[in-house]
Amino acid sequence: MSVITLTTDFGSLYPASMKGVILSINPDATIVDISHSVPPTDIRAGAFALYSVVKYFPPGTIHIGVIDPGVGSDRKAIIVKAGDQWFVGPDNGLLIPSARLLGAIEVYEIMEDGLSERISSTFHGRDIFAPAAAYLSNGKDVLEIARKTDDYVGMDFSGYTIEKQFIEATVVYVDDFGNIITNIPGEKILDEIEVGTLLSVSGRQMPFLNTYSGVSKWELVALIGSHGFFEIAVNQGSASRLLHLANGNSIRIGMSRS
């Protein structure tokens, strides 16, 4: 069985032609959609979504990643190789992160002779990363499509900080139930707060939890989300929306120590 997965920020009609140009290809490929509503040009956000779930697939599987602002320009395509997966989208960083919570990785520059009968500078997607995709869980060597290069564009969720009386963050994601994903690891939060400890963003208060059910309905909380970071939510609600806050937002979060 070889897994294919697609994100992008395509919506609903554009990932059809991929998964043809797939199926057309390797019939018996099983195709899986991370996501397709990926906010538009949101690099880093198609990132996080991808990072997200890459850990639960099979060895084996490909990753199609597809945000892509620069299509048609001189940028890269790409496959990565990392632990016993694979990645393939346009040189931005978006792969980058995936990849390396896989361990050490391998990066190639897609050479787009022989992929496709034509390519449009608009739609790489179709055109050159399923394509591919699909000869790589067909059984075919990627240097025969690609060529080794130590020139990539990297990306990663740092850029915080925690201090004594404040948290400073960058939201990455924000998730369809409105909880606010932020770029920093639990484990860092963890390092430095306990929960119980009271919080508070835009003059509201929270405390950190462990479960969104420890807030009665509506109420704001703070906690360490299944995906492994730092997040604040409303119970039964939108954090996003009570708090104005979307994709890219900082955000300043106040500390009260005892």
Contents of the next structure:
Amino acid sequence: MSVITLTTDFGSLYPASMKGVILSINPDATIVDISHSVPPTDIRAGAFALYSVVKYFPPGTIHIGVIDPGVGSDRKAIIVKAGDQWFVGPDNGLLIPSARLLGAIEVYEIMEDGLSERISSTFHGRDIFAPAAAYLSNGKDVLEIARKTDDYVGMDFSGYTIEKQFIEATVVYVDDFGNIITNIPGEKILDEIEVGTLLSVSGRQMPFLNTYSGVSKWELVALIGSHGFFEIAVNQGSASRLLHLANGNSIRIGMSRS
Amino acid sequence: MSVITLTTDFGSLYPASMKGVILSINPDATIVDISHSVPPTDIRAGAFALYSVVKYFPPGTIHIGVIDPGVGSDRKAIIVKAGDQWFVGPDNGLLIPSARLLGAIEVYEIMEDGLSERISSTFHGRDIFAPAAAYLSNGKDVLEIARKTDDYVGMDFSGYTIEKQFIEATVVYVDDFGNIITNIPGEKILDEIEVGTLLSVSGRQMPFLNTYSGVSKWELVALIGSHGFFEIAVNQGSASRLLHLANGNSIRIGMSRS
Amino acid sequence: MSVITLTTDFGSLYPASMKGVILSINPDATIVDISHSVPPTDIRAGAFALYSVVKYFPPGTIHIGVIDPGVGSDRKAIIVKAGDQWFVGPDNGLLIPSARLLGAIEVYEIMEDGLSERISSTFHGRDIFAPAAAYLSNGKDVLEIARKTDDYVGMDFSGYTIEKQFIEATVVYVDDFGNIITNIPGEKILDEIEVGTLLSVSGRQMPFLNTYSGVSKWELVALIGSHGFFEIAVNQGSASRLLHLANGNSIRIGMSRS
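Any chance you could show the form predicted in complex with another copy of the chain after that form predicted on its own?
In what comes next, the whole complex appears, and the chain from above leads the way.
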């Protein structure tokens, strides 16, 4: 058994040929879709999607990520090892936050020869990343298909400010409920503000609580989401629609502290 | 082999961490998505989604359902056994119609200790229901993780009226074709009206037939859907859009009988 | 191990009962979703979806296709064998282009008796195609459930014109990026026009290139897509929205040649 996950912005259809390639090389692979509805070409949102789930996967899991606006250009294809897990995808930062979350990372540049009969210039998910992951899952040594490198594109979710009167952050993901997930780790917030504190965004007030159901239906609430980041939600509604905030937007949160 | 199904209102992303948890505990589980696009917090629609498919699953299947607006409150987490299948989810009625469909039911309250390293207040699907289902699928005795109870929240799809001149019912699910599924079991309709009868909704007429293709393209038709319930559809179109009816709406159907 | 794929216009929910039926008959089947969001009743789009992926699947794969507006009428249910793969679905042309792509085809008419306890008139995906595919995957001889026929509905993606000054084609699929996929095979285009040629659609110009990233963000580009067909795209945007073109539309492409 080995688990191979897929995180892409492909929507339907294209992931299936990746699965065909994987099962042709390793018929026993267990394939898990993480998301195929990452907003198109939004590398940061894709990085967050993967980041939010990797620690729940078993040792040996191989994660393929394909948010790849540079496909066909000269960006590298990489494999990253961290903890007991592997990551395969383009060298554009997508895989790095997830890998770092699991520990020290090793980065390898994929040597494309021999992975596919023919490598298209438009679909490396199918022609490079899927076969590379499938060969790894079959037990092939990483050095047979890639060489170690120290030269890769990084990414982190930093870039927020917590001041006395306000917080400035970035919206890193809007989930399918419309919950607004920021780039502030939960523990950083908990160092600074207490449960029960009243916050405000765009003139609207909301309490900082532990659960969605701590406010009435359709009321705003701020909390640490299950992904571990600071989040603004509407109980049984969409905070994204209410506050007009989307992936990549800046958000300024006011607070009154004693 | 054991099959574990998932029915949620999570959209993309969150189901993946449930799958990671399941595969970490039982690497041989076969995971099947029933739906992750149940309308958010619509417990009745989720109950119907599960209800429409359970009888097609093999003995031993474990169904996880997470439409859970009360997560983090004091609602219980339960396991239900019925026929040869299991159901795991919140105690809000979601699991009950499906279980009852399979026969007499036994309900157990999950003891949360020991299921996860840390139980969040926002994502019991990942921290309680997924591990509970995975341990059951590994052969753990239900009494090791839960205790029997008679105290649980029920649900049924009743509440319709069939009179001489009209039917009153509730829309229990609008599927992705826009077909309007009511809460009236097919056999109850067949006791009362014959195939060929002319019905009307909101002043629009439609025949009660056996198949969608019995009317022309874009025409209304009433039938017993493949789920076994009375349904109103538009051949190759959306009845929900045409009639402005959505989940939870009341529907009044006129009929002329001899 | 045997792989069974599903291509439907069902959206969520209904595919799950097909999976339950398959796993009840063959617990070891590996089920792969190709797409469940084929535009409703669009047989040509479904045929293309399947066509674009079949050659990446391993020998022995069984593909179930259900775009089936004629369900419940007297259209036949068929099994098609081609290369080392199998196709199961309605006799409406859906399966034929994919099968032909793999080589010579053999067509069998399914004998419906004995496949299910009860065959509904609305859901042959669950009651006929899923069990037929599962029995095949279990090693049952095709002649136990079907008989050979030469009478079936065909389909091809032909019907385009390449002239000196213009190309006329049909939009066969709009993918989830909004890329407009035409019915012209890549090799036919490459016989006629060179990479770098300037093309025009509806008064808008675009170069014919190898990759999306060969033009700036939000610029139009024409290329051979990873599916092997001539395609018009917007780098990091939606060509379908920009050009107002959808499945089934005609498209006229101007070109200036030396």
